[in-house]
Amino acid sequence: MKPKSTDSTRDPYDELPYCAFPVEWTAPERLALASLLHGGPRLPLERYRVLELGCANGANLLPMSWYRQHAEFTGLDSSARQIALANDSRDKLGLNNLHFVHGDFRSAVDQLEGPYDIIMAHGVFSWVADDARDAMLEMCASLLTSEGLLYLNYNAHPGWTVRGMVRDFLLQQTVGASSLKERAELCREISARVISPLKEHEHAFTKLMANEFTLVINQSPEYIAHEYLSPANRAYWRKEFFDVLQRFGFSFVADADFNSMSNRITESYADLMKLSDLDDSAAGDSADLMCYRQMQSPVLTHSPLTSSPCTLEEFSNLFIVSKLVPVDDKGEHPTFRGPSGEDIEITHHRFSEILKGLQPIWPRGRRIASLFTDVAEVRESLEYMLSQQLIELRCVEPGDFNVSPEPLNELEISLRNISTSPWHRMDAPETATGPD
């Protein structure tokens, strides 16, 4: 039984547009860094072309193209209403390097002027039927340059399983609603009713369920409609995902958020996997199980991938960024406070002096080669600090793009009450930072 709707064929994104936001790790420099550090293709960051599939209202591409006017950007979406919103924002900013196309994966290839150095699809892979997914991958295979990067993300098993059960429950409970928005609002009401009895129990499963229903209560109707009420929303095991991608000639390069907490394999987990003698072909599935990952964001390229490790020269030319704050330099080794409030003792004198110098200029950074006389000696330590999110590394410094953020941020605040920095981060409006 379908929900009562005046037009069952209407695109749900036309009926209730999804309010998209910038996705930090889709920034071209971030994708280029992930590929470089994991032996993948080197992106031509001086000039490149980007295609975003499922671009929605353009919220991800607008700041990307605003600050990176040396590159070209194209967005594709099947919702005419979303494309109209995106075009209106683009015109208000006067962007000549950004274009939006209305169409679907089966019909839009002739409207797109490939090839593209980067193709990205955030929030698409799990949210379309298999035939549309395959059409998208065929499009990507034909439009991506030979050394280009493909960014995808998907809902991951087993972490998404509980959310999937909540979705199934809400689909059944709201089937009689007269519109998509009413149905989404009803999801919040129902979640509020069921959460109280769940919280009375100490069982781990009921706690997980309570957390998921709390998420529903705190989300907007637009988010609920397309995350919980979408006709298609499928989770994949990691091996299953890569089996699909291999059919279309793609190889894994790296995870876009490779050093995030959710993608970090602790030593205890790694040891457990070795002791358990788990199947290497499903090692990613094992890691997803142990880390309770709910979403993955892999970067891929055309097969076959010939790995080319990052050279010392390439590593030396990267920028290092840190906002570690010195809190105590009276002891034998200075102590710094990390982003999460943890205290870190730095035993290397030169390291501590460099970190003290980097913190005041954050979010900008400095080239590694300008700070260390022997980069080979400190490379392993820097890579470890990157893996723990104690520092950032960058291929280029977006703060040097020399584009004022003000017109973009004024528009973003009026539309979504957010502002995006040159580093493709969403900031509170009062803290948006542009070039000096």
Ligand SMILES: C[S@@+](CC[C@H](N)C(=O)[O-])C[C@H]1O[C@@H](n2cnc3c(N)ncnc32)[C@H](O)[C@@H]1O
Second form
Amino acid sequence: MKPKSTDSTRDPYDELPYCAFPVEWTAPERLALASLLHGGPRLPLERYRVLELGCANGANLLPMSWYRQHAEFTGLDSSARQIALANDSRDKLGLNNLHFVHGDFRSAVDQLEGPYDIIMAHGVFSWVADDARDAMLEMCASLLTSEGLLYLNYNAHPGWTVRGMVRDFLLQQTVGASSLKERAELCREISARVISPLKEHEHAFTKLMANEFTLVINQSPEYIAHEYLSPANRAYWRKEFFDVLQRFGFSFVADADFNSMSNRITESYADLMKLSDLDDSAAGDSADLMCYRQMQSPVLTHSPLTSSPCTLEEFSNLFIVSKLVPVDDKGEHPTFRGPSGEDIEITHHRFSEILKGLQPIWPRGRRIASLFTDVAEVRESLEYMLSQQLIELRCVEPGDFNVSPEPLNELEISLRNISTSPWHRMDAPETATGPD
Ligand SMILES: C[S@@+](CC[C@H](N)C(=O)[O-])C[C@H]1O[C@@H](n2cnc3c(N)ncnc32)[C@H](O)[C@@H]1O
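Could you please show the structure of the form predicted together with the named molecule, as a counterpart to the form predicted alone just displayed?
Every component of the complex follows; first up is the chain already shown.
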């Protein structure tokens, strides 16, 4: 029997809804911090409005709005089935500060009541056709407040090129499968078959490809369908991305994941790149290539960006958070265990005392001003520790929102087997509330 081809007129997200999850660095406080520390606009965190474009089943907005009852949230998506799932969850939680709208970027602007202080679109920019992308950006330009923040993420050249090869290969090999789900399952079978004959001592390129195919094998059919088999999925060069954004009047503020070590080349390599004759864009592309960075998550604002650096008062008002565990007090300087199990010696006595005091109250933090008498003196060291992920800084303390996680987490566990904390992290349930 000849296989039927997939119905090309049906919305693929209606056929097979996406497996969306909360995205930690889209939390409003995180975006506000990225902007503050890079001289961008200051978000009004006491009261604000958020719009998520391409919100799928609402997995990101449901926990965000649950804990942040002082703010208003709206999600827009063109898949009727996903919006129905999102509305069902919203109703179960009785959330009055969250609304979902079914509509397409190309026509939905009149269904939305702007302006919004934050507009976010995770997993959308690279995954839609150019006309939908442009309509989305036009909508952002008209609905964002003048001091608002736009968060986007996109698949980035040159790092994504290898994944793009795997996508092209899987698209070719699975033509004619009868449904999107079967096609995605076939991708897993083919990936397993491709890597099964490999021996331990293979060429470095073969190992790289094997790693990519292993990722496919470990993904859900929903993810494979919309990442590898989506009709649109393209990577952008950094310059290409900013040229598009400039057309709609946006300029770059910061990377939303600016202090994440993943996908980052060593500092010394980045410094050497800056010293070479390459301009910023070429140096960035080179670093991205060498660390195999596949995705970028920029925060933008209306152009022109007039940079106003974070003042000492603003910095002093931030919260400092650390989970470095003290392990040895006997040597000349105390040693702490870092996030990846590495040992770190802290030479500054006051710092080590503060870190010891912060670890037991994690995931909560304390205001910098309450811990240091001379913040100007320690600011550079704190910024360095932040860049090394030894501490976190926060504009507000989500632990103070005082909202019980239980009904939310029960629903999340039943739907996605996750539970999101007030810090917008997918934590194990016992860490979701934090210590008293
Ligand atoms: C790859 S999914 C990302 C979902 C979610 N933001 C995440 O990252 O987990 C892309 C989403 O964009 C939505 N979408 C695609 N084209 C759209 C359009 N033209 N208008 C509105 N939503 C669209 C899809 O329905 C889908 O839910």
